[in-house]
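Just the one chain here, laid out as structure tokens, in the form predicted on its own.
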Amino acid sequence: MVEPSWTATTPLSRIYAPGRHGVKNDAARLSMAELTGFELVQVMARRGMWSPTDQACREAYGQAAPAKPQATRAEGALLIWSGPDQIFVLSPRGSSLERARLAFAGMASLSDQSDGRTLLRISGIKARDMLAKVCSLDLHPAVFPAGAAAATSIDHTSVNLWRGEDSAGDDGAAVFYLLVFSTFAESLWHTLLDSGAEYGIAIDAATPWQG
């Protein structure tokens, strides 16, 4: 009998090609990457249980559960608003689900989304310009500062989008993150490549989420 073997792949592994994309006669003004090795748990407070859920979040993660569209750095995780009385807990792969089970037992419903979502990072001086082509949100820093988040759509694809801390490099460029259902990841990736091609894109090697 032949024993089956399995090789773990990411949702974009079939088409992912690190290197340069788009115009190449100048320095790339965009950087894109798939982020791997994360755990994602959706926490949905049960009816009338938002306050206990928030308190449990404070005790387990050292931060309040975001009650409005924002992403908050916590102890060992990023807490991302995903809807009324709902958050995502994003953390490096490990024991995130068990930690959430212990924290929110009896007050919230949990859904492990780790293998159902793809996480992308977009940065560079033209990141905002590229996203403006495909997203209806106003991403101007005055209204969408670091830590802001939204549940929105890009080219008819539902995504969770948030802005991280600006790049530590000399350009201090904005950094955005996108969570998309894995079944739509390839389509969204092609859309983003097409939208940013005129600026020149450096596609980084897929790297683990570091928080």
Partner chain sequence: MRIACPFCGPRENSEFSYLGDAKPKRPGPDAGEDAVYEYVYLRDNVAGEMAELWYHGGGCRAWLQVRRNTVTHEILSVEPAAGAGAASVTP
Second form
Amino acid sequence: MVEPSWTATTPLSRIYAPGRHGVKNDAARLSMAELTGFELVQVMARRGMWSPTDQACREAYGQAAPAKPQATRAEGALLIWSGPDQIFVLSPRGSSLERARLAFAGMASLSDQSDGRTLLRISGIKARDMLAKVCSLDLHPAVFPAGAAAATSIDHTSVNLWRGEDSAGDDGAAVFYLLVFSTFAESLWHTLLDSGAEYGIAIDAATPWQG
Amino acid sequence: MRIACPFCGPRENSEFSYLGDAKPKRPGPDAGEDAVYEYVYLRDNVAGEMAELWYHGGGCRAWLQVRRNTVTHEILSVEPAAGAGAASVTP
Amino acid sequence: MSAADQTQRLAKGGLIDRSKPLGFSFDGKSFAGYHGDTLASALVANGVRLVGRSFKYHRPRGILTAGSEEPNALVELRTGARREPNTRATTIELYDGLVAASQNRWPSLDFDILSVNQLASPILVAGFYYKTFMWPAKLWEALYEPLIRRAAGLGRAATQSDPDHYEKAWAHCDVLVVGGGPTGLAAALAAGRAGARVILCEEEPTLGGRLLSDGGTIDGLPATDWIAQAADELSAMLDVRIMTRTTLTGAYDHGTHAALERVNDHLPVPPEHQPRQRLWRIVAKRTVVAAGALERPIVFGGNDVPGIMLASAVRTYINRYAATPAKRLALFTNNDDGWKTVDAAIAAGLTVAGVVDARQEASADQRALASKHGFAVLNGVVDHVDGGRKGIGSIEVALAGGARATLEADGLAVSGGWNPSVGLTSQHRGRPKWRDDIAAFVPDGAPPGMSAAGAANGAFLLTDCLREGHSAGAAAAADLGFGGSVGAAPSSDDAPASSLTPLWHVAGKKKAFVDFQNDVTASDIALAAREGFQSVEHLKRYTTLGMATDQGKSSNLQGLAIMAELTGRSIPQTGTTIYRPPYVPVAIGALAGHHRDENFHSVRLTPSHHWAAERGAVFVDTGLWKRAQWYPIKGEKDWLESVTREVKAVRGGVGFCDVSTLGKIDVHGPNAGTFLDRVYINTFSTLAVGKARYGLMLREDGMVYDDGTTSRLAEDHYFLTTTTAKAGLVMQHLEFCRQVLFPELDVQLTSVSDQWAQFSIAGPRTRDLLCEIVDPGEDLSNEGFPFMAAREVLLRGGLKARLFRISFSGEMAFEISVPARFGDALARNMMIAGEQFGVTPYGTEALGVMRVEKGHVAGPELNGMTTAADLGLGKMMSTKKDFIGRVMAGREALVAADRQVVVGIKPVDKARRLRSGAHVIRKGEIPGPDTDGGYVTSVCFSPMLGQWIGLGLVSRGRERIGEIASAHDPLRGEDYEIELCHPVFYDPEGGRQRG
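Okay, that was the form predicted on its own. Show me the form predicted together with the partner chain next.
Following is the full complex, with the preceding chain placed first.
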């Protein structure tokens, strides 16, 4: 008997190629990366239970559950609005599902989506121009500030998009995060690469989500 | 066209699916065949203001009731369905 | 060719860059031009007058305009895969090495055989095709259509796939300004200064609009300096975006617009990774249409002779491009604006042959100019022009007093007045209103948030344009709450208002063209009027007026005016046709954008996709999914051999199949059971935790909607599966039930389709394989894990998985779910662990064979027209509860005894192949609608039975088991005998799946 080995793969791991993509003669004006090693819990308040869910969130995560399209940094997790009276709890891989179960017992229904989504980071001075080719939202800084989130569609596929804190690097540019359905991830990744190729893309090594 | 989702804000029409007239209400279990027939098949063909059901499937997955003028395409109001989110509804 | 050969190029002046000479070819001849030229201006500079042949009569045609409204100068641009037909020479930016060719001529532009159509012109009138090719009907396919197709069309599309990339993008702003002329610039400046986010779209590569052709002084600056200053100020504003080479093509609902950006059309080949064109969707809160106005021709005999050009276009070629369309120019005008062309011609050193002015009297200034430069001012009209492919022969003038005169010239500038561009403002069915003072339609009832300013609004004076633009831009910004200082409106002291006397048509015997591109003449309109096609919409379709690629920009109004005159109505009474997008032709490539070839739609891949690809699986497109269809191994000669091997391996040992494509939905909440009772025909609230049940959903009309297995994982948690095809729709349906139909139920839904990698493991050795994977502490025996059990199990190595004892193949089978990131590893582990049992991965084809052998229904039977009873599942319908579709399923027709129901079908000749789609007829009956008794829905070669078998929907099928019937397959020309049988061909007692 051979003991089974459980090597995890992500939908991108077999095609992921860190390095430059697209135009190569200048500095890359776009950076993209897959972020791995996260847990994602869908929290859906039960009927009439949004207030207790919000309260439980404050107690367990130190922050209100976002009641409108926002992504809120909380203790050990990012709380992302995903629809009316429902949020995603995104945290580094650990025991976040258990933590959420304890926090929301009896007031919200939970589904583990850690493998159901693939997480991408898009940044650089051309991030908005590239996203404008695939996303119908207005991402102007005044309309979509840091911390703004949206449930929208790219290529007719549902995604969750939010804007994190601006890049600490030289460009200080906006940083966008995209949660996409895992089975669409490879296809969307190619679409994003095609859309950003004219700006020169630096594909960073896939790294675990750090919050 | 664009629909202002009460949860997400104005969104482009490809994020939504159209179901149709929001007026017919599903008859109760004892309503009989004629009432159900009417609910399933009979629709007004309104030129003007109409209440319609739209699904924001490409966004927050809320069902919406949209009052829309079918002639001018003007959208007069957008309301969430009674049971969107965690709304508590007594039968 | 050297730059010196540009015989019609002025020695100085113009906005071309003489330091950048360019070479190009037209119809195989080499020419030179300059950067800043259009193809049209470069042809003018080289003295090329004949550029194309007309659509119907193959008349020789020259350049009429200098803009995107051009009806005549349509050429094939580029060669090979990049060849683009019907491209307007007036909008093509010249680049070095450009290759263009005239079209709709054979063998050459100078000598075109089909120009004999001109001789046949008395019969090629309006409605010719409708009247001529009517009978006999059988000649249509054989004769008429090929004939018409050969003669029709202009340029030739490329025969190879377009190698360039196109894309689509979104943009958002507060104020969208359409047009970068004086009005648009003033509007953008005002809105931008107020603090609004502004997008300004300009069709041309440079800002300025008519200022580039007509000049002028604005705020004391020469026009070009003022344009540069305005552009600088706009560029410095952070939230103002100037999009040149971008034509706004459509205004859609709620502030959505379409705009076509020709990103790289001005280059031979787009730079690497850049698109050729980009189709923008611009969402704006306010829109200022500053799209200007188009000059209109006058209809007279021979008005299409090459060398006749709109007066404004003549000025554009002279002033902007330093190219002279004629050496000796005449003018035919009904207004003062046309006289500007005389000024331009004189300034360029051309000879003015004379001015034909339809108005009663020329002004004193005009008379003084004429006498100074020695040309005649003739009060009258151009009766006709003689000429042809060599250009103008003579210009015959009918003087007001009845006398006639002749002008000798090689160019005739024509001005019939100006039409404001009312297309965009009228695209929401707003009807423009008529203004007598300018004899033109102006916008009325624009879409919400849209206003028109400047020439597009009927204000033709430069200072009025600037003022209107400024105030429209300021008003749009103020309306949105932007309070920044907008400054003063720019001003100009140009000439006083132009007087105009309407003149549409000079009646005469010679062919007088209204719509140049579709060869619609004044007499065609008269014919339409006589035959009763007097409504503008009828006129349009009967004569094809305004239906060419230019959409009648330079012809519609003349056509309406002629119809008005003929029918004794005014022009506003006659009305306009409906304006629709797009304003200019848009390539299909731009509309498709990124979505072509392998990017036609997004693709979904299962967690084991790359593993399957490594094994050489053949994939099939199932909706957006790629699914492994079968896994060929070396030496197998066809798919049937591979599939047969896979089926036998499963039925004789063990195999597995990735079924992750099934829709998976978590149904949570205290009322989840009640909720499922209402959406399924059978009962789920009574299902024990740890058990699975097959469920069937109906539509409210009583027909079957979807099926699948649903398991109860906890008191308040069900795991529901759907078919692959309906996954998204079932989710939408369930949300509808939750939010709209049954909002009182406390239920939460979410799709977990992508969270789980799910495999079906089937065959008598399934447990042996599972024991290698599943932790030894788990009891997989029949007692410990009975048929239809479902629960979480521990796998060897510590991974948690879900195990379901369900079977689609009819074999002893489980489905196993692991978090998707372990799906690839699970497939590899099963291959390693199962090697000792000959484990065989199988694809959708083997899955399909085994389900037909077991008589399980799938897509071909769940066709939206079948009831639960039709599928043999009528007994599942609960009578103790209400559920969706219950009442309508009881309708008379849906429970009729003669309904077509699922049966098994075998060919009587065991060696024969069965085909789906064949009709089932009672033996001895003649096939036809009255005798049709159903059809074969699914077929396969059954390795277990060693013959082809199938399922069918057959009228009264269950009563007819054992009957020999006829299969009638008219598509394949086959008739053969079949036996109707029980649909479960293999293991009808079901012992294998329970064992």
